[in-house]
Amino acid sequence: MQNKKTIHSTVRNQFSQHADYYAQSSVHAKGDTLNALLDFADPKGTEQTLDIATGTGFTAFALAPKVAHVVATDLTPEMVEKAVELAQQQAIKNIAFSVAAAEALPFADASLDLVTCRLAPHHFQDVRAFLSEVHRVLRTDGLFCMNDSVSPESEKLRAWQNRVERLRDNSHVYGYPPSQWDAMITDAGFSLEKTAHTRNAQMSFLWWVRPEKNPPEVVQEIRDAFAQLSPDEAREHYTVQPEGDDFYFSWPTYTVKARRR
């Protein structure tokens, strides 16, 4: 594994030059993971809340006209940009931004209701870091709800699944299976109190493994890993459909609903 300082550089290079892309996406912008994240946190319309790595925005706007207000945090500068933009077009009020990193985020402690991450920690170096600053930041019985793409039990499935996340995007760090998130949120000091699989919508294949930045050797490398899944693989855990040259598929995601205690 990189070490935490280039794993921080390779992050904010990625998704420096993809800004515009993120803003566009359908995965981010909507879907089941969205919803769930929504259903999950049940805002009242009191909370200080906090979204973290945040993106181009999408899930810090769906919650603003739900809480009182809402910081949304990002590594990379140029996403928290987009995110102000599309903030500013949608003439949202309660908002405000700041870049951070979700292992040292720039909160007091126990200052927060709320706090929110989605489709992001794969991505992060160090996620029982990552939870102990969300447990920190949060008051006592405020609430964390996350999801993130997560891989599946069988160490075979993980171990294809998270050799294929960093062919095409070497800022993937790791995808833990369900198991895994709640031993790490339990042991970060939360009571687990609901939790859903659910999946980001269905992509295309030759959409999402960008031809556009990876070069043909390594797009083939990641079409012949996926034609080495077993049909019943493919069909159960990634919902590949296919479609003429392209193939459509899903990760499997994770929702989350746990209390600080």
Second form
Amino acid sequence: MQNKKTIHSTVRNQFSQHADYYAQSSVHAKGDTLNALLDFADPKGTEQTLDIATGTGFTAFALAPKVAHVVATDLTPEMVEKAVELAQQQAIKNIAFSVAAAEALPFADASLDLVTCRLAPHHFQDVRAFLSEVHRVLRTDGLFCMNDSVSPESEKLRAWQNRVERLRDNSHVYGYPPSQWDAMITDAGFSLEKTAHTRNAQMSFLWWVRPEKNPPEVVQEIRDAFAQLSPDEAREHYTVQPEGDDFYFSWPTYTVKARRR
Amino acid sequence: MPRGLRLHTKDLHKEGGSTERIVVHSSDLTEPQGKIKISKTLLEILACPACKGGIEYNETAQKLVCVGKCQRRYPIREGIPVMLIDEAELPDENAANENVP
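Now that the form predicted on its own has been shown, please provide the structure of the form predicted in complex with its partner chain.
Time for the whole complex; same chain goes first.
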């Protein structure tokens, strides 16, 4: 198990080199996950909002016109700098940025009405510490809306998916199954109001596997791992669709609306 | 007044040559390295990520300073607060470590 400092440094190394990639990524810009999160958040326009692990800011930018103010944080300075640049280009005024770790948030107790986090907790070194911090910074009855890629409930597929994700990107820490998210969020002092099984956008394997970064033997190992899935597993859990030398697939994601008790 | 904000006066030169003295927040005066301002709304809610104490903006040093137990000093880079415990300066290493879990 990597220690806290190693995980943070791995995540920062990974994302500092890829701010432009994420800024242009249709997976992060679109897909069900953003709409599901916005639908669950259903802002009234008065919310002091925090978007954790904002990356290059997609979720924060989508929330900005719907809330009073958004603070967008990320662990990686290069991602925040890119987000600042994009916010300036889009002339978004009610937004501020800070570099921050999800497990040690730099905000006062009960200072926020809405906290969001999208497609990121699988990179966090300590999800329980993250949830405890979200609980601390939210006012009573404040709303926490999150979405993350999750693994299936089956132990076999949970191990398979986390191995494949880590092979491709060593900043991947762990994708929990929905039942574990429900338990951890409830334990952290929230009431679950809504949950939804969602998916990120269908991705080309040859794009996703990042052949420009991962050596051919790693790409092959990941391809072999997909080949080991049964046809039912590939279709039901990962929507695998062969296409020539490539195939398209998606990860299951889970969207949660939780109220701070 | 929100914690960490200091008020200053500034001469506002109006059309026709008259001058009006106005009060402004320190955050509105500063554009570190010409990039972005430190948002007033952000300063109002910032807290130390280590001891959760209040944060004051030291404009001269361009640091965000914990006024709670640990007194860590957080850098501002490219106009962006870097609120990471590992990147903060300690005023007195022994004293600060005693107060952080």
